[in-house]
Structures are given as C-alpha cells and as structure tokens.
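Just one chain is shown here, as structure tokens, and it is the form predicted on its own.
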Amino acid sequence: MPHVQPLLDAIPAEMLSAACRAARQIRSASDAVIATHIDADGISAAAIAEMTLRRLEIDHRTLFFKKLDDRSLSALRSDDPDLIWFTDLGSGLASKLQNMPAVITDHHRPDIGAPRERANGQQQLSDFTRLAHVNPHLHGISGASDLSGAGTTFIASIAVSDENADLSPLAILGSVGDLQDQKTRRLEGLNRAVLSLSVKLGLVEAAEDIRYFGRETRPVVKMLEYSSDPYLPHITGREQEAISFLLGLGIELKEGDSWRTWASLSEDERCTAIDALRAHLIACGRKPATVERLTGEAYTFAHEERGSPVRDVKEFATLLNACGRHGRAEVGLRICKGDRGDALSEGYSLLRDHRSALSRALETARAKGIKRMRHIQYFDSEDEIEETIVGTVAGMLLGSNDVDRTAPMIAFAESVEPSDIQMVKVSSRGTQELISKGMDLSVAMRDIAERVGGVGGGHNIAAGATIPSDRRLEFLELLDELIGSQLSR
C-alpha cells in the first residue's frame, strides 16, 4: 500500500527491525492472549492487536491489567499461551519478561535490563530471548509526546501487514487518550506520521479548531461553563454568564427544542466565537501561551454519525476512559471493534457515571485539603477516591484556577488489588513548564517507589506508583528530595 511508505520511512531502521521481529513472532503463534492496560491508549492498542490476530486467524483473549507485577505474570504463564502479546504496559517489567514467549509494544520507560535491538547484522541480545520489544524510548523517541502505546502496537501491527492500514484512527485515539497532543496543541513525532496516514485514507479528519471537551455531544453553553483548559475567567463554573456571552454575540442556543453544539454551529459563528473568547482572555490579563491554549489540531472520525461520542476523538478517548476507570474494558474494546448498538449504549452510559464520580471526586479532594511541601504538593484521599480515577483528579486540580502550578501534584488512594500487606495506589501529575525545567516523574515515582518497597513507572508528566501503605510519609519526604534535585540541575 503506497500510503504506507512515508510513515515506515519516518520509523527509525532499529525500530523498524525490532517491529519486523515482532511480526515474525506474532505470525507464527497458533493462539495468543493480549494483555493491556484499562486505559483509553490500553483499550485502543488492544483492539489494533485484537484485530490483527483476527485478520490472520490467531485464536486470542484479551485480559486488562491495572498495572503488571509478579501475580499478574504468574497468572499469565500458567495461561501457557504460544504468545503473549503485551500492549501499552510490559515494558516495565521486560527484563523478567525474556524467557516468555512475549511480544511487548509500550511505550513507558523500559527497565534497564530491557534488550536493545541492533541493525548492523551482528548478532543480537535479543536472539537469546523469547521476547520482541517494540519501543520508542529505546531508540531515543518520547513515549510521552511522539508515540503511545496504541502507535507503537499500529507499527508492530503494519510490519505484520501493510493492509491494516486502516486501523490507524485506532492509533490516533490512543495518542489523544493518553494526551500526547497537549505539549503543542497537535500531534507531533511519530504519532504526527501515523495522523498523516490516517488523513490520507480519508479515515481521521484534522482541523484547527477549540480545544474545549464536548466539540459534537455537548451543548455549547455547557462547554464553555465546563472550560478548563484555559480557565475562562467570569465564565468557567458559571452557566448564566455562559448563555449571557453567547447571545451577545448574536448565536442562537437552541434549534427547536434542541440544544445547538459546537458542532453545529456554522462556520462563521464558530470563528465569531473563538474571536470573541480570544479577546475574553487577554482583557482579563492572561499571558499569550494561555491564550494559545484555547484553539489546536482537533481529531475527528470521518465516518462517524455526526453528534456522536465516538465522532470526536477527544471524546471517544473519554468514553473508553470511563469504561476501564469503572471495570468495564471490555465494553470499551467492543465500541473499538465497531458495536454501535449494545456497546455503545452501555458506553455512554458509564460516561455520565464516570462524570458524576470525577465531580464528586474533586469535592473530596479539595475537602481533605491539598499539602504543599518544598517541591510537591499532594492530597490523601484515603478509601473516598477510587484508585482508578484519583490520577485524573489529580490532573483536573492541578489543571484548575486556583491551585499553584509550580509544584506537581501526588494523589494517595487506597489499593484493592489483592497483596499480602496493605497497599496505596500513587498517581503523579506535572506540566509542561515543570518537565522543561528538568522533572521527570516516571524517573522520580520508580526509583522512589523501589526504595520503599513498591513499584512505579509511567511518563515525565505523569506516572503511578504502588507502595506499602505505612511508608507514604517517606516516601513523600524522598519524592520530595528527588524532585528538588531534578528542578535544580
């Protein structure tokens, strides 16, 4: 397929050969189980997996992990599977993975005892393992801002045949999901490569346009009350005020007795609109790069009913969201896969529960208070947040008016997975602002979390940890530290 060529030319060669040994393993297998991440990056790499076995006939299941350790690998060896197929997690944990008869496409930072694959002919450590890993960290691309776990399994997934071509908006849903196309309001790296495909198979369309949640299922007045990202000053949190600004610009609310979304508004109220909320923004003093912030590429399914959840990609990344944050992937995966009826339904609905968690969520948080330390701030939720969700929340505040910026924000909440001693679940947020000045929490939540006797990983801008419940003070005292000497380099 001569769509295909540019982006196989943008792979990096190291990268491409460890793809083509992943293939190879793949092709071979005469069952497989996936195992993935409940995440919406989790859920839309599991499908492109899914959909590759199918297309080659591969008996296969899906299992959703929360996070992998030692129980959850034991569970999957004793599976005795032909092949393990881990998607957007695995690489963590690589180094004990070798003997496996595994294939792993992720893209969190490997552990140090990962294999490198080599191009230069010689032989490699990898031909000495069971396992094929597929990477971007280890060939020098950012696994937080050039490539999800969902683009790293479509780039497995076209070495094993350039006919799945089209399930490229699967990988562009997990890049939104997983907020890749925050830093510079677009899609950039290899995920931009992966775009371009999708916009050249007429499958994704990519516009400038406000960045706001709700763009086709949420009525306008209602996006702009909700509006976080830039906090709109006067009219965040504040419906009248949003119905008053609207109607000054002469736009009407509703059509009959419906209410009119961003997606159907015309062309010239749209821009009337962002003009008008540009001019919002600068008269109550906000800086440029805040102002910026209101418009970027946004992503949409070209062939999706229009004013539906699964046409916006920022709001199909929330749907699958709300599905593995509450226990139901696999509803999900199912709306991936292409169920519009069933699926679908049941998907919106746990939407509107996941809303209504988050709200009551942000209460408790703000409630037990937000502690600052000399570089961190962090909340305890304790049993009242679900471990699930209590990253997001931590997100959401630390995205919201009135909480400082200058420290990232560290969430506890209680672990129900199953351990012989009383776990907490950390989940850690940063900004952009905080990585440019030497922060990296995938670093600090891992080697802080090791010392205390748990495990942790993710990205520079967020990571999770989970460590033994009594040694949350210290770690936070250690966390603390690390992140100090990280902002002063």
Second form
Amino acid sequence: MPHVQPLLDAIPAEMLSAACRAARQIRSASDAVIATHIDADGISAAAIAEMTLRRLEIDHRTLFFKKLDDRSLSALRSDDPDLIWFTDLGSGLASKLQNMPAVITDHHRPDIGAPRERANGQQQLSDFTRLAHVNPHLHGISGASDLSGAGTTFIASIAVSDENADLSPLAILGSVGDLQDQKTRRLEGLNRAVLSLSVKLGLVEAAEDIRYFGRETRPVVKMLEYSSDPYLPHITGREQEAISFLLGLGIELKEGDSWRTWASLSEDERCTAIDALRAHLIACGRKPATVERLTGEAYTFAHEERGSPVRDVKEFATLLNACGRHGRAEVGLRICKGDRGDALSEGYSLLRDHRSALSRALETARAKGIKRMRHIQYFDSEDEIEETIVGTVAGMLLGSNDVDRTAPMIAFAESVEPSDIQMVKVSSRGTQELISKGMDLSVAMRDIAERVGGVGGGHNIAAGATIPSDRRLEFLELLDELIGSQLSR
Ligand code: C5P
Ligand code: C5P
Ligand code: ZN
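Can you switch from the form predicted on its own and show the form predicted in complex with cytidine-5'-monophosphate (C5P) instead?
Whole complex next, starting from this chain.
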C-alpha cells in the first residue's frame, strides 16, 4: 500500500516492534474477543480491530465496557478465547493481564512503567508474558493529545497488513472523539501522521474552517446560538441575535423550506461570517488567543452524503458517543463498519436523545450547585445524571463562560454497575493551563481512588474513577490536597 512509509517512520522503533509483536499474536489466533470502551474512540477502535480480524478470517465478537475491573476481567477469562484484544482500555490494568493471551492497543496511562523507566537489570515483562502491549505512553508519546485508542489500534492493524491503511479514517474518528485536536485546534503527533496517510489516500479532507459543532447538520442559526468555544458575547444562547447577525451579513437563513447549514453556505458566505465573527469578538474585547479558537483544522469524510451526521468527523464522533453512552455501542460499531441504513437511523434518534439528556444534565448540575474547595471544584448529581455522561457534562461546564477555569471540575453520579457495595462514579476534567502547571488527573484519580478502595485512571486532562459511595468526602479532601501539591510543584 502506498503512502504508509512516512507513518511507519514516525513511529518510535520500540513501539513499532511492540505493534509487530501484537500483529504476530493476532495473526496466530484461531478466535478472538475484542474488549473495548463504550465511547466514540472505543467504538472506532473496535471497528478497526473487527475489520482487521475479518480480513484475516478469524472468528471474533466484541464486548463493550464502561471500565475494566476485576469483575469484567473474570468474565472475559471465563470466555476462554484464543485471544483477547483490548482496545481503548486495558493499559490501566496491564500488570494484571500479563498471563492472558492478550493484545492491548490503548492510550490510557498504563499501570506499569515504560521499558526504560524500569529498575536496572529488571527483566522486561514483555520478555516472558503472553501479552503484547502497544501504548504511546510506553514510548514517551502523549496518549492525551498525540494518539487515541483507535490510533493505537490502527498502528497494530497496519503491522498486521499495510492493506489495512484504508482503516485510517476510523483512527481519525477516534482521536477527534477524544478531543485530541482541542489543544492546538488540529491533530498533532502520531495522529497527524495517520491523518496525512488518510488525506493522501483521499479518504479524509482536512481544511481550516469554523470550529463550532454541527457544520453538516445544524441550521447555521443554531450553530451560532449553541456556540461555546469561543463563547460569542450577545449571540451565544440567543436565537434572535444569532438570526439578526446572519441577516445583517446578507446570509439567507433558509433555502426553500429547509434551514441552511454551515456546510451549505457558499465559500464567500462562510468567509464573510468568519470575518464578522472575528471582528465581533475583537470588538467585545476578546484576547487574540480567544479569537483564534474560532477556526481550526476541520475534518470531513467527503465521500459521505452531504448533510449526513457521518460527514463531519466531529459530528460522527458525537453520534458514536450518543450510541455508546446510552447502552447502544453496537449500533455505533455497525455505522463505523459502513451500515448507512437501519443502524444510521437508530443512531440519529439516539443522537436526539443524547442532546436532550446533555442539556437536562447541564441544568441538573447547575441546580445542584458547583462547590469550590481550595484546588478543585465539584458537583454531585446523585442519581440524576447517568454515570456515562457525567464526565461530558463536567467538561461542558468547565468550557462554559460563567464557570471558574482555575480548578478542575469533579463530578459524581451514582454508579449502576453491579457491585457488592454501593459505588459512585467520579469524573474529572481539566484545562490545558492546569496541565501546563503540573496537574495530572489520571495519576490523581487513580491514586486517590485506590486509597479509598476504588479504581480510577485515564488521561492528564480527563480521568475517571469508581469509589465506595460513602467515602466521597474523604475522596474529595484527599484529591484536593493531591491536586494542590501537583500544582505547587
Ligand atoms: O476513554 P477515552 O480515552 O476514550 O476518553 C477520553 C476522554 O477525555 C473523552 O471523554 C474526552 O472527551 C476527554 N477529553 C477532554 N478534553 C480533552 C481531551 C480529552 O475532556 N482536551
Ligand atoms: O468516564 P469519563 O468520561 O469521565 O472518563 C474519563 C477518562 O477516564 C476516559 O478516558 C476513561 O476511559 C478513563 N477512566 C479510567 N478508569 C475509570 C474511569 C474512567 O481510565 N475507572
Ligand atoms: Zn480513548
């Protein structure tokens, strides 16, 4: 397959050899279970793994998990497949998976160190285990911004065969789903090398455009009304002002009976609107760094139908989250594998439900009240927000105009996962600024969860945990202290 070499050159040699080891393990399996995460990245990763196995004619099935714990591991073990392929999860428990015939292609912070960080003379775990572990963190690459779970899975997939290069759009989908383009407003690191491959193969278009959500499917008025990053003074949250703003630029809101979307505007109209929005932000005294956030690199699956939610990559990822976070991850998986019939229609209706669930949840969180401690802030939704979306809500709140951005947002939701004692799900979200000051939510959430008898992990900017319900105050106090010490280092 042409164009693959630059990507292979960008992958550190040790990581590529881990991917080759994973590829050998995959090729030699007679049947496999894919264990993956329920979110957009996890679903995209599973689609890559399924397509890879299908092309090798290896029997497989996919199981979705909100998180991996001892309970889910024993369920997987009892299935006794020839191979378990963990995608977008697994690294947080890698030390417990050493004796499993397994491949992990994940980007969460591993619970074991990178090879060169291990004690002198200590034999590498990979020398004697049945586990092949591919993870960017093990090679000094950020799993929060430079490679997603789907991206890592894709690297193993091209190690199986470079004919799998056509699966690269799914890797881009996972990275965008995990908001990995948030920091610099475009994909960076190994994500960028995967993107170049996809662009060269003519599968993805990357172009500078507005960063607001809904380029393909939202009426342009709604896109401006719901804008949040950057927030548009006088326009965000105000439909009438959004309408007047567009009409004032000579942009028609409707074409016949249907509302026009951003993607249906002419290039001239889009440029006029972007220039005017920039001028508006400047006139409202916004800093250049804020004004810059209006545009960024946007990704499009140009071969998909115009106006479809699977054409704009950000919208596609939200569609997948709508499926996965509401118990229908397999619908998202079918869409990823190409179903544009029943699965896509069901996806549409899940998307509508997801949107209203999020807006109700935002109201609930605000009504419960955000409480500030010294170094963190939190809200407790009790049983009123689903544990699968409470993290998204925490991130949305932290990104909204009227919330303090100097402390990470912690959120509680009652856990419905089976457990002997009542557990509570905790989600946390941070900002780039806090990360640059030394905050690492994955380390903090994992350590403090363990200290109160729970499990946790994730990324520096977004992490989660499940802890005994009656220990949440102790958890908050310990977390406040640890975040404080991270920030003062
Ligand atoms: O489990 P997984 O790695 O796929 O999820 C990553 C999570 O981190 C997503 O929920 C994503 O929205 C969140 N994230 C974030 N802000 C970022 C990067 C990731 O909230 N800048
Ligand atoms: O659930 P939530 O969206 O808040 O998760 C944020 C990040 O933390 C995700 O990447 C998720 O996979 C990770 N996480 C984890 N272990 C947990 C809970 C969440 O690694 N117990
Ligand atoms: Zn992920």
